[in-house]
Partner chain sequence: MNNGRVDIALQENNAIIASRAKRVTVALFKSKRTTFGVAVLAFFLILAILGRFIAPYNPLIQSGPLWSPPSESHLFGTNYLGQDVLSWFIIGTATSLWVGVSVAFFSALIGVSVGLTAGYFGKYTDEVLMRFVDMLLVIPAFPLLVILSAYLPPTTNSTILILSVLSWPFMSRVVRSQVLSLKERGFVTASKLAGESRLKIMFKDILPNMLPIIFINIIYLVIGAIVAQAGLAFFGLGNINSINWGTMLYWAQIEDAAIQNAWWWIIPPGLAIGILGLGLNMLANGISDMILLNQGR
Amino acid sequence: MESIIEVRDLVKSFRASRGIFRKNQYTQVVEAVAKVSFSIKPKEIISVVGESGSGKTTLGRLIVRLLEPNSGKILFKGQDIFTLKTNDMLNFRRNVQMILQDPYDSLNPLYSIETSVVQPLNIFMKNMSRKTKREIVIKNLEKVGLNPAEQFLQKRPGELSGGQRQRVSIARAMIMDPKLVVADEPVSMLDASLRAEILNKMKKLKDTNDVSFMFITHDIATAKFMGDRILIFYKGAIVEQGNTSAVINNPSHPYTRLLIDSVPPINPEKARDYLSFKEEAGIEDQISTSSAGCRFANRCPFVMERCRTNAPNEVDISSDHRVSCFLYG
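Supply, in the form predicted together with its partner chain, the structure of the chain whose sequence was given, as a single chain.
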């Protein structure tokens, strides 16, 4: 099947000092996304897993073009999105949406729920009658579980709970029937009891609306629950990617194994021998300055001489499972 989005050799770096007149020796270049390539297929949920500061949010923001990269391409329907102008760009906005992390911040506190959710319709469906727009808004609010939707129309975000707000954000992202939705840790700020329901709603939307999700999370358990495919992100680079069951059942990169081992087991007694290795180096600074060699080398228990000088290439483990590690060749 043809991919919706194809990411090729994407690089994004930030300068760690501010000011437009000053470029001096103190300036530090942080590579948040370093030569990343992958693709997203239609009707697929791809989970991006990484710790905070790994650059996963930057990756998400690049895909919806909130940021411009230093180099590399993102192809949408065969066109590089960073070259799109006005009308093509609007068309891209219509098809690729994003759900933001903080539900308390992502709705304008001054506007009613209806005003916020109807906004894309006002932009893309200028000729539609107000009544039709309202009906579509109601339909979408009900789809994300806000029932009865009429009661929410004129409420302000301040009158809603965090879970309700995040549902509104989802409804707003879905209203133009996009092809891809990037969800940046959409449940991390919600109570644990609400998370499963919202995640299930998103999974259901994938089937009813023919939409793909790029699901960004720091929690590998959620990633496993959500994703058809998984992409393990470490310090701006993909260390392992593939089919969810393949990656979870046969974690190949040392970092993936570390992630899976750090999930608290349900029965600690039985799980003890499953803990295959202990992390000794500990967590070092999270700034991923560009350097030669594997980015995980300083923390890796299996580190070899060449890991520090050369960066490993991607190696196929099985048909849909690739890893970047010298342990596999």
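Given the form predicted together with its partner chain above, what does the protein look like in the form predicted on its own?
What comes next is one chain alone, with no partners or other molecules.
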């Protein structure tokens, strides 16, 4: 099956300043995305999971071409998105959408809900009648659970709850029937009671709209629930990837085990002591001037000497489960 998106050796770096009050004010290179390769198939949800600062959002913004890479390619239906001309670029924009973590980042507080949701139709379907556009807006609002939709059309984002605003963002992302939606932590700001409902709506949309999702999250439990496949992301690199069940049931990279063990246990007395080593990466750990060595070496309880000097290659654990770790070769 042909992939919708194919990412090949993608690299994105930034320069990070130490601040005006530090003695050494020189900048260092943060490699936010480091030679990342993967693909997304039709009607597939791929979860990208990692802690804050791991580069997940940067990866998502590269996929929708809000950022330009230092090197590497992203192919949309076989075409490099960073070389697309006007007409092909419009087709890409129509077919690849993004849902942000905070809907206030994408919804103009001065616009009515109808005005916000109809914007893609105004851009791509200029000859469509206003009546038809309104019917499509209503249909999409109802799809995400805003019923009756007519009651929401003239409201402003400030009149809605956080969950309702995020539903509006999802409706707008889906209104052009895209082939891929990048969802960046779409439920992290919602109450727990609303999260499952929003996630179930998104999974249903995958089937009803034949759309793929790249679902970005720091919560491995949510990643497990949503993803057909999963990418474990750490300091800009994929350390483990594969079928979600295969990765969750047989976590092979020490960082994957850390994420799974960080989920609060039902019985605290049975909690494993795996988290006794350094748990959270500080800013010095995030800053990297070289890609030499394993990125997890400073935090890994199983670190070997070669982990600090050489980057591990990907090793096949099974037909759809790969890990980058010297523990396996």
